[in-house]
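Take a look at this single chain in structure tokens; it is the form predicted on its own.
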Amino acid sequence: MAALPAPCSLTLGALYSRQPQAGEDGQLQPIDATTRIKPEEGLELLRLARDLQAGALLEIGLAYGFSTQFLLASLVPRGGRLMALDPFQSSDWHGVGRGLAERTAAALSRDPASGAPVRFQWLSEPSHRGLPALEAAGERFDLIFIDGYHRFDDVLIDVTLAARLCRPGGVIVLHDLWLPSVRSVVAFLESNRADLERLPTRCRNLGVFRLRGEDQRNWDHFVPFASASEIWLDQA
């Protein structure tokens, strides 16, 4: 992670080493080691965003903000914005992820290496309300990272709504393919969404889909899809 901008690499170093972080109440909060993405997954997110030259990013699920730091790093030096949805940021995560992201975005914007401002915005709405509101406001994103609720129906709803916010040629990334629920969503997309092309990735725990264009399925379209267990075994 040494190649990342200093504000991101320093913050990630503290998070991965589980150094307590200040919450919105000013108190130090412990870092739960299970709630994070692996460094190699974060670096893959960084690569995807940079390859796209993405300037508008959306993250569903913020928590401590591990992935947020990688996404913010991808905006240097072009500048751009990252929006994160997390209705539990204050109640469950004590505002740690939000505070770190805001400080990192401010530091990146001050850095002479940044050619344009880096902006971060947190929305407290759950995704099933926040995503339709963003669509109604005319928002569009180059990369959308989905890492919120991991129940099958919640993930499928997030992908369905995210596809309406993604620019053609942009990507939607699903985290935690080790879970049968998420793998089942991937199986459904591969069988039923011709407008979403699955891309190869260096990380088995990520599912990456590029939006080709409009969803042109008939109203009654459905193709049966493989079980989550079969998918995981095929990729082993």
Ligand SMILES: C[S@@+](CC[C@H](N)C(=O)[O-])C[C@H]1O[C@@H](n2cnc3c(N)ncnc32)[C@H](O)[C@@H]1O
Given for the second form:
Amino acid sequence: MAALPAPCSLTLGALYSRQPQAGEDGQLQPIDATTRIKPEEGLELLRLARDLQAGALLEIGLAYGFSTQFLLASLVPRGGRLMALDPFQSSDWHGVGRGLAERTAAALSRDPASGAPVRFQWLSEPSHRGLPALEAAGERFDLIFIDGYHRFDDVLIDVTLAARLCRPGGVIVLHDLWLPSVRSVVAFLESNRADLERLPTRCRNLGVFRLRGEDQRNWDHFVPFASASEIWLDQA
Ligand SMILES: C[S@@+](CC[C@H](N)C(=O)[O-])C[C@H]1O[C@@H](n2cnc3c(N)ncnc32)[C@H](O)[C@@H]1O
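Output the form predicted in complex with this ligand next; the form predicted on its own has already been displayed.
What follows is the entire complex, opening with the chain shown before.
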């Protein structure tokens, strides 16, 4: 964590030690112990984004913004932008993740040692509405992190729409493979989406896919796949 730019490592230190954070109304809000990615998962996101030299990042599911801080760190020193979709940022999370991300992006952009400017943007839209709107606007991203609603069909919709927004050669990362719902989406992708190549990762709770190119399946293509039923014992 020490290798991260100071604004990110300081914020993550405070979040992982569950120090209450200011919400958008100025009140201190408690940080719960479960709504977050693990440090090793964040570092893997950082590595993936840096290896890709990604300048345009998208995440679905902001909450307190643990993943957001790692993704912002990956933009230093090249600069770039991170967009986060979350319709419940104000209602459920008191704007904590958004406020922290905006302050981190501003601090990184202020410091000449951090390199080119880093931008953060929050869209208060559910993914099933926000992702098509971004596609219609011609947006494209190098890395898309999916950590929103975790039911099978929601995750499948997220990854289907995300693939339409991903640049060829870009990467889509799914979080929470400990859940049978998410592992079932991964099983579908591996057996049906030849345009999405699964990449090895150090974190078995992450599913990492690279977009090879166009989806060239026939209109009636379908390969049966095995859905995951068992629960992981070492749950995230
Ligand atoms: C597990 S949390 C995300 C944690 C975050 N990635 C982190 O590491 O700190 C899931 C988030 O998804 C958001 N969410 C739920 N349904 C969503 C939807 N349909 N579209 C976008 N975000 C959604 C929730 O409000 C919540 O903030």
